[in-house]
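For reference, the chain that follows is the form predicted alone, supplied as structure tokens.
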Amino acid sequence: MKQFIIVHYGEIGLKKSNTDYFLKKLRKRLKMVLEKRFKRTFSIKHILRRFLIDLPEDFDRDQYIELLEKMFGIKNFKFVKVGSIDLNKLGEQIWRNLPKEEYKSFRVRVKRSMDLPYKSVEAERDLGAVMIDKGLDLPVKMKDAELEIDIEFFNDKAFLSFKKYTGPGGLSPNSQGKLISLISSGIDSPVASYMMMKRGARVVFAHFHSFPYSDTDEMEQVKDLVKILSEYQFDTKLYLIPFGKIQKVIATNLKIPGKVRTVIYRRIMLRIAEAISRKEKANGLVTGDSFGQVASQTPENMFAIHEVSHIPIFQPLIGFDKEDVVEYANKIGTFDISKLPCKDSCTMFMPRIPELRANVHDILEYEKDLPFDEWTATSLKDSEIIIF
């Protein structure tokens, strides 16, 4: 029985006039996706508000899982067999590729997008009936059944399954323009770049690090995690800033309170992050901030570092818990990375007793003397660039 694989999307079909351009940025992400794993070209057609993928004869079902499982925009995906649209012959084809594991119940699940002799429930039922004369010696139960024969009638034909596996949901990857994530080794800043990614956007990645003043594990630390967090989108870049000269010059000002310094150094990465993003023609910035979470999360410290922008922040785990962010990090794969022991740069050169609720009219008075469009020019200009 030939093969395919059926994509089903969930918010992208609400876009109405906008649902076409959506359906061709998913689309074009599975045929590039697919055919640069499997070295082959793949039919990839969109029927009746689903995708319809070919498969071959001989296929590791594992591996598409492993991609489509990454596929924002992707509400479930199942693998299917073509059968009969007469219901004895289709029976007979369940029957024969019923799974081998053990269950305790079973349904029938029709779907119809096509004019057939029958409703979807009468299929259901004399499917439901075949199988228990063919001796599925199990109880039927119509919600959370073990073993679900799901059937969909479409295109001439029946589409038949037993597992269906869950997408991450979404919308189509790289949709929404670009955006700059302000990126470090911790738990937070990548979940929050994943959680924009899915909501489309092309996430560029800014991490700004303290070498010479620290070691590079936090550099290399990035990377894995910028590697990983690729798999969502299209091209990935990476900006390695380098920040700790700044830093130093802004420990050493004896102009500067102590207390202050972390709100200064946080307003300096936005304007340079922001240079990148005139650069890189982006529309905003991430990044992994939750409200009151540390000293620099304040309402008052947040409004303070927010006040030097001209262009939107975009937070999306500002009202998360630890724990909620712990959750998303081990889902999508970064918090074992997160977690091993580093020194980044917001570490070095730290005030002992940070300042909990800056003034921002005070903080522009500390900073009018600084060189901040010679430390813009000159961190674009020594950054190193990784495209992934």
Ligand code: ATP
Second form
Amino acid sequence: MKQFIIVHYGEIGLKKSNTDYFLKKLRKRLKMVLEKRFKRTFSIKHILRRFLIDLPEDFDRDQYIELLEKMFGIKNFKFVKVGSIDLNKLGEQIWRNLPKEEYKSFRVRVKRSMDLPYKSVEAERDLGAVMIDKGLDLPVKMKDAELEIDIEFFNDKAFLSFKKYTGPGGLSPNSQGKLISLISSGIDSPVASYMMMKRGARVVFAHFHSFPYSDTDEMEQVKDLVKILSEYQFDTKLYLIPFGKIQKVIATNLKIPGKVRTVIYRRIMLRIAEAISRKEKANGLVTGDSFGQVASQTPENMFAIHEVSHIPIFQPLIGFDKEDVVEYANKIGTFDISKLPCKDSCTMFMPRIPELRANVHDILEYEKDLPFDEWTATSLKDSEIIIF
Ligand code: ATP
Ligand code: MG
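Right, and the form predicted together with this ligand of this protein, after the form predicted alone?
Below: every chain and molecule of the assembly, starting with the one above.
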């Protein structure tokens, strides 16, 4: 029997006049990912609010699941076989294809997007009766049945499946323009980047490192994190920006009180990230800040830090508890890398007791004679760019 994958999408179907734009982006992404991975062409048709992807005779389900589970915009997907719209014939086809596993309950679920001489509930009842007649010795359970015999009628055919896989949701990849994500080796910023990609942003990564004042562990960790995140978009770019020299100048400047260093480092990172955003034609920055989590994240300090930026700073984790971020990081697969111990660039030149309520006027005074334009230009020139 000919097999297909049916993909259902979520929020992008609610976009009214913009739906076509999002569907085009999702279809393009599906086609590119599948064709690159399996080295063959795929026909992907959009029929009545779902995508229908043709499958080759021989295919490995797990390989497809792995790709589709990482495709933003997808609500769920399933592997389907084509059956008859004649319920007797269809019952026979379902029976022949029933999975061999042991189940405790079953139900038939029918969805109709075409004219048929029977209603969906009637088809569910009839097909359920056929299964019992043929010897399926299981109770029917309308909610949370273990075996769900799923039929969609459209395009003059029945499409049958026995298992539905959940997609990651969100908006179509690359549908919302570019953002520069400030990524550390910590737990938060990789999750924040994921969140913005899920909302359709194309993310370019920027990491500030202290090498040669530190070893390369942190940089390697960041590369591993970006590699995981790069599976959600094409041509992922990571800027590795040397930051140690700048930190050293700040840390040894006697006019700058030790406790405001962190705020000043962050302000410099934002200046450089903004310059990268101009170069990349991006529309904003992303950070993994969470309100009140660490010293740099008090409202006063966040104000003092953000004051320097002329473009929006998106902080998708702002209201998250750490536990929730960890749960996400585990789900994405970044947690095991983020939790590895390493000296991060900020702790290197960090004050022992950080300021909790920085004052912008004081900060501007401390920053008065610092050569920011020169630092920004040198940082861009000396950055290493890695493409994943
Ligand atoms: P994370 O777990 O993402 O490191 P955090 O809770 O440790 O976050 P901070 O260290 O205060 O918080 O950093 C706040 C945000 O600043 C980070 O989420 C990240 O977006 C950015 N950031 C911090 N250090 C760096 C760095 N070395 N390079 C790039 N961005 C950084
Ligand atoms: Mg950190």
